[in-house]
Each structure stands twice: as C-alpha cells, then as structure tokens.
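Presented as structure tokens, the chain that follows is alone, the form predicted alone.
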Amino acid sequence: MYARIVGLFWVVGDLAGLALAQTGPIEDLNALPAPELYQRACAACHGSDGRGYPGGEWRERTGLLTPPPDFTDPKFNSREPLEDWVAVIRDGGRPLGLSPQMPSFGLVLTEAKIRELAQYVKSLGHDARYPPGELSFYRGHRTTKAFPEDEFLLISNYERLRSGGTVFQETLYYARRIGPRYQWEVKGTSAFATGEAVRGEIEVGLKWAVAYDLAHRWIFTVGLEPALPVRSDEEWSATLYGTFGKALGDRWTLQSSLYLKWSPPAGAEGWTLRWSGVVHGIFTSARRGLFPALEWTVERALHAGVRTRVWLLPQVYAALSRRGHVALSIGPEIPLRRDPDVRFRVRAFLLWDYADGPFWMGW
C-alpha cells in the first residue's frame, strides 16, 4: 500500500512539478519539445526508453497497481490508430477502461503538443512492417476483416427454412497474429436441423496482410481456409479468398471479400463464387458505441442450372466495453432474390479482441 501511495504521489508530483519549474505561464510547457516532455511527464511510470521497466521492477519504482506497457512493442504499438492514444493522454486513462492511475494532460497541454507527444510515443516502436491501428476496421459478419488480429467469436445463426423447419448453428471462432502481418485461426461449428442428427465442420485458415497504405487507408489481405466436415455427408472444402479494406473519409468504412471455395471430391461441379461486402457508419469517436452497417452477398455455383443467390444483411455493430474489445453484432440476412432452401436468416456474433485486456476488464 506504501508503494502505490508514494507511485501515486509521484504521478502528481511530477505534473506539479512540470507546471512550477516553468518561469513563465503553463502555456509555456507547450514549447517543450515531445522527447523531453516525455521524460519530464511520462517517464517516470512508462520508463525512460518507452519499455516500461521490462525487469520486473514496476511495482517498486512506480507503485501502480498494473504494469505499463512497452511502448518499444511493434505488435503493441501498432495495434490502435492514433487518435485512440491522443485520447488517452488528453483525457487520461479512465475513459477508455484503461488504468484510472493515468493522468489526464488535457488542462495542461494544448491539442497540438497532445498529438505530438502522441506521434513521439508512438514513434518509440514504430516498424513500417506492421499494419497500423487505423486499418482495423470493424468486421462484418459474411465478409472477412481484412486486418490482421487476436481475437475470440461465438458466432450464433438461425435459420427458418421454407420446408418449415429450423436450422441453429453455434460457431467458436479463434484467432492469434503471428508476426507483423500472418494470423492463423480455427472455427468450430456445430449444427442444429429440425429432425436431423447434429453435423458439424472444423475449419483452419491462414491470413496474410499483404498490403497496406496508411495515407490512403487501405489494406488488401489474401487467405486460405480448408474446411473438414464432422458426422456429415459433405465433403471437405478448400476456400481461397482476398479482402479489401478502405476508409470512406472519416465517417464510413468499407470491406469487400471475394471467395473462391472448392470441394475436390464433386469434380467439375465442385467451384463456389462469392462475394461479399459491408459498409460500418462511425458517427462517434468513443470507443463505445452503436454503428449500423449494410452487408451484402452474391453467391453463384460455378456449373449450369444453378440460380444466383443475393442476400442483404442490415446490421448493428454494438461496441460494448469503454475500449470497444468486446461488442455485438446482430442483423437479419434477407434474400433479394428467392431462395430455394431458406427463407430468412438472423445473424449474430459476441467479439472479445483479447489482446487489449480480459473480457470484464474496461467497462
């Protein structure tokens, strides 16, 4: 308890004693250039190099009550857009669901100096290798995000069949990055069919960012996901698919997948073509928060006498948690032209991104 009063004491002290070692006015401390703002203000809880004191020593030099982090981190680093860390120094780390212990600069530095302290931070760990944060757009539920992530899904679906019956299909959804711009995954889907047996499929897959342009806000991502059915009569499936990420200006966002899926074992018969796309609307800079969306999809086996399917999927993505690593997303897939097997579709997925903290943490 001592350590945590004297790292609290400490936290203060150092803005205080920032603003009294000026001769003039507070405004002045604005004309200091970001690294020495850094080590006047940041330094002492987050290290003087950015590294957050990686031997262990935090609790005894800082007295916080969670470790900082490293700044020095590409993958951490990287991983939110900037605005998110001009936040977090303006208006310290409550807002977000960060620790309550960091302090909030907004009353003593203006907005410029905020950003350039910002960029310097950020600077610390920069490697051109990794996507950056403004890339990440939100996901949609038939389109694959196009940036590279760790996250967790349980993805539910429900289907009313023009037969009658029902169809209820649960999905367990993991993903992990590795390196700047790969992430693996597997799928677990289980599927529930009014009169019929439970079926299911194991489905792998590898993402590979393979470009991007911070400037223009794009990001293009190829992948490969191989399928495996469980207690079914289908067979196994190879789907081979690219996604296109891009910022509309700064209120919209646009992803587009095209899927090319294979079944080996049906020969010819056996090519399926997709395509897929969502557009999120962003009317809030909060980390909380509602943003509706429009999802489509076109469908088309590639052999004769098979009709193209069109779905649309209005939808909302439901940012829970103040840093928006847990959220829901639900919407009903609606045919535009007949189906002959489904009449309608509700979809839904609960996100957990657990790289930025555990589930109940951050609300």
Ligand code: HEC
Second form
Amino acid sequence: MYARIVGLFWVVGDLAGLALAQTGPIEDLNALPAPELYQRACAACHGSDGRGYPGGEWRERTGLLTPPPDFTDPKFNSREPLEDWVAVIRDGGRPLGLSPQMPSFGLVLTEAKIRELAQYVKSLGHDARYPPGELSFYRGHRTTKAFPEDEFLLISNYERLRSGGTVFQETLYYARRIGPRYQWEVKGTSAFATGEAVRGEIEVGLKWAVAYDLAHRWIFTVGLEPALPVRSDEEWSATLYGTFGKALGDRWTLQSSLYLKWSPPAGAEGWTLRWSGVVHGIFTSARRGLFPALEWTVERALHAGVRTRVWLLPQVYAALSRRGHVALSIGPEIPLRRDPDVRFRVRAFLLWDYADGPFWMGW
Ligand code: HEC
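Please show me the structure of the same protein in the form predicted in complex with the ligand, now that we have looked at it in the form predicted alone.
After this comes the whole thing, all chains and molecules, with the earlier chain placed first.
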C-alpha cells in the first residue's frame, strides 16, 4: 500500500517536474475563483454549463459509466444539501455511494475553496420556489413528512391481540413530486386478521409545501387525504393536516402534524383530531447510519364520552445504503393507558427514495 502511494508520488513528482520544466511554477488552483476553477477541474465531466451533456454525448465524450447530473435542474439541485456536495467534492463519489468516477479534490483544494465550488455549483440551478434538501427530515411512522418526496414505501404493522389473534396490516405507498412545491401520493392498505375477512383501503393524497425558511431551518406543509374502503360496507373518510418540520440545533430534528379527520357518521360524530410528532437524533455526518427517534400521538374524537388516547413510539431509523436512499425504520407503539384489545403493536417501514437512484445502487 505504502509502496504504491510512494510510487504514485514519484509519478506525480515526475509530472510536476515536467510541468515545471516546461511552463514554470505550477499554478495554485486554490487561487482561482470558483467559476474559473470549475471550468478547469470539473467542466470536462460536468459540461461547461453544468448540464452534464444532456444529449447523451457523455458516453463518447467523457468515458464515464454514470451520467453526470444536470446541475441546472432546480429539482435535482435543490434536493441535495450543500454539506453533501462539499463532502462529495472533498472525498469523491464513493463514500456517499455515488460513482467512484467522481474524483476527490480534498488533497488539492482547501476546505474553503471546496465550499466556494459547492456554492457555485448550487447557484447554477438555484430556484427559490423549490424547498432545499436541508429541510428533508427523516420520516416517522404516524407523523407526516414535511418535505415533498419521490418515495416508495412498504409499511407493515403487526398487532398481537389480547384475544390471542394477530392482525397484519400491509401498505404500499408511492409519492411523487409535482413542480416545485407539490406532491401527490397513493396508498393501498390491506389488513389480514386471523379468522376475519381481509379489509382494505385506498388513500390518495395531495401535499403542498406552503412555506420554508432555510436560515431558521423550518418548513410547513399542508395536505388532504381522502380514503376509500375497498369493500362497500365500510366508511370512507377524509383527513386534512398541517405538518411543521424544524431542525433543533445540529443534532436533532422535529416534525409535528395536526390532523382533522372526518368520516360520514351515523350521527354527528364523525370528527377526530390527532396530533403526532417525532424527534430524530442525528449523531453521524454520513448518510448511512442509525438514527434513534421518539414519536408521540394524541388522538381525540370530537364528541362526548370518548377518552383521549396517547401512544409513544420509540423507534430507530436505519439508513442502509451509503447513499441513504434505502432505509428501514421499526419500533413498538406503546399506549400510555392499557389498551383493552391490543397486547402489543409494532410498526415498521422500508423506504426507497427512488429519485436518488435504483434500489440496488449506492450501497
Ligand atoms: C472524471 C469526471 C469528473 C470530474 C473531473 C468531476 N466530476 Fe463531479 N461527478 C462525476 C460523476 C460521474 C458524477 C455522478 C455520480 C453519480 O451520480 O453516481 C459526479 C457527481 C458530482 C456531484 C454530485 C452529486 C450528487 O449528489 O448526485 C457534485 C456536486 C460534483 N460531481 C461536483 C464536481 C465538482 C465541483 C468538480 C470539480 C471540482 C467535479 N465534480 C469534477 C464526474 C466528475
């Protein structure tokens, strides 16, 4: 290993000697302003306008195996936090599960210059209508994510009943962004209970990121989710919600949602109010890692004679891939007051952020 590195230095030294002999002192790249440095060090692969050969010429022109991204696309550009790009430029593509052909510049450029470059590349596709990826906080189970997403989830709930039976509930969830601020989603749920017919529900939803503030690191989103039963003898419902997300210092994030649900009642008893929130702890700067979280839910039917119910859901969010785009989250949901029917409940989901690439890439 050391011999190889020394060997490399010999080669580099020789090249430097050659350059010196031919052109005088080597220029210090750190002295160049970011736009010029970009043209020198990055444009060969990323294109001089940052669009990365959108016509597909990258195959012939660059010898790359992965197409370089289009930095001028505001949807792509806004989604990636600045710090991630600082890390990619410093350490290369590999540590974040990107193509190893994205080289590392940490040995050549100063940290300040790398930051300046990252900011320059960010500026190529800046569009303030798109909320920035810094405000994309980890997902909880009962709290809605505030950031609009391109995601696919498999959600599983398992309940052990006091009667001895079990209930499995499986949900497939698909979300897609539309334009700068919207997201639509569709959710299909089936519940399998021992000794009972399968129940099911289709939910569609529209979410709108109303406002955000990057300096204070918050985002506010509202949404509407009508749910239709698959069998005709069940009720439909509609839920209106608002979700607020905020970073609490560097190590914690909070998301909290307030839901108002209505289902056509027999009497005037159709309204339910629910408040959920989740706090995640972030103790690693890598995307892959374990992120502990605590979630709470308070639910109250808005008619007399029904008790308020409270649950706590300690959980762990495990970002599995180096790219962070595949994650698993699991935790037991514990009622504060003994549940007369349910002995034990576990919630889990497997998440794939498909905008960050295929499921199998970036590990
Ligand atoms: C040898 C070719 C090459 C050079 C030179 C190069 N890059 Fe890259 N870069 C790539 C490739 C390929 C990717 C795509 C990686 C992927 O998507 O897996 C990439 C990805 C990136 C990303 C990506 C981010 C993301 O989150 O998807 C940033 C930022 C970036 N490069 C910045 C730079 C900067 C700044 C320079 C110049 C200092 C530079 N690159 C030089 C090939 C290169």
